[in-house]
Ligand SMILES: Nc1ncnc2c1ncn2[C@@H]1O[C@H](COP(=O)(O)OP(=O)(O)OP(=O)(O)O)[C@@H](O)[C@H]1O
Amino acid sequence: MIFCGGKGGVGKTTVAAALALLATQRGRRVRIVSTDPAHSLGDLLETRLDHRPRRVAAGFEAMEIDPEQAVQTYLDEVAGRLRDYVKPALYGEIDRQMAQARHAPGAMEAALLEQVARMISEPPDEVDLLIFDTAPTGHTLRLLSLPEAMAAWTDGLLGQQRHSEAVGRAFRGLLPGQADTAGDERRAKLARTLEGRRQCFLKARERLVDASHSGFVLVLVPERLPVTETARTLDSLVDFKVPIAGLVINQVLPDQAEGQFLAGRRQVQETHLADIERRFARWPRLHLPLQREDVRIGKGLEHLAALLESNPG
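Supply, in the form predicted alone, the structure of the chain whose sequence was given, as a single chain.
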């Protein structure tokens, strides 16, 4: 798995797609997944994408996780589980609560996490490489930290579940003939559901920090704010023990760019490029020049993939 992240507008989607194309040229079966709510992957590939994988080229699939679809699927699953624990008369109340939860803060992020965690923990057999075109950095870091938080939360629920079962058994022991077989089965089913989700999140976390399975590529441009944010992101990723595959410094002005304005911009970039070399010396770095035209599927993306392959960084 490769995760392409960085500040918004630095070219994550373009780099992710070029990496995917390069991998397919090397004979690997690749699926690129956009998790950014403001999708641009389909526009770049000039293909209408949704939450189902779509073939773009031989060995190259792409998909965009639809936040609305993800939330709906997530809430439908929750509602289905809740119906196992209440009387039919309360089904309408469950639907009302789920409708409200759809717009609750964090609902979209929770649904996104659920889908990505499943992909990470159980990657599809028909794919050799998953490339995630992630949301801007802040969302990505929360995505990386949530599996541990969710595992701890689930542990707490399971602890409460075990305590409740112990209390229930104690009371039923005082009242012979008061067995609650249906209740026991519901509680056991809930425990299995929670434990299954816990294992999914923990496995996703294990794969995220395993350098033999995953790597994080940070994309930035030689400007002050992206460099500063990249430094913070690297600190956070190192704290989470996420393997860093390297940095892609995008939109570097080529030497042949002419004019007084471009000469001034190049001088500014050179200052930031020197800062990048100093700050990020411990990680592989790869430079991509600013392209003359917009990059899109076809020659533009193929040219960028060739640059990735030939770049000495």
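Moving on from the form predicted alone, please list the structure of the form predicted in complex with the named molecule.
Just the single chain follows, nothing else.
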């Protein structure tokens, strides 16, 4: 699995697609997954994408997780589970609560994390390489700290449940013939759901920090803010023990870009490129030149893939 991270607009989607193309050319079956509601991956690949993987070329699939759709699926699931616990008279209340939760801060993030965690913990057999063109780096980092938070939460709930079961049993002992088997079954189901979810997040993290499974590719451009942000992100990734595959320094002005303005700009880039060399010396680095035109499949993406291959950095 490859995760493409970096500041907004630096070329994450472009690099993710170029990497996918390159891997496909090497005979690997690749799936690229985007969680960007702006459909930029679909635009780049000149196809309409949705949550079902679509074949873009031989051995190359792409899909887009729609955050709104993910929230809906997530809330439907939660509502379904809640219905097991309340009287039918309260179903309307559940629906009202769920409608509000749709717009609650963090709902989208939670829903996306859940889907991404599922995909990471159980990668599809039919592909060799998953490339995530995901939302900002912070999300992935939160995914890593989640298992602990979830463990505390799950343990708390399960502890309460065990406690109430013990109390229930004690009462039933006093009143023979009052066995609550339906209640026991519901509680066991809840325990399985919570435990399953926790295992999913734990497994996702295990895979994420395992260099034989995953690597993080940081994309940046030779400008001041992307460089400082990359430094911060690298620090966090190192803290979380996430394997870093390397850096792609994108939109480097080529030598043949002429004119006084571009010469000045190139000079600015050169200072940042030197800074990048100094600060990030311990990671593999590739350079990608700024292209004359916007990059798309069939129009420049293949060229960028070839440049990644020939490693001009």
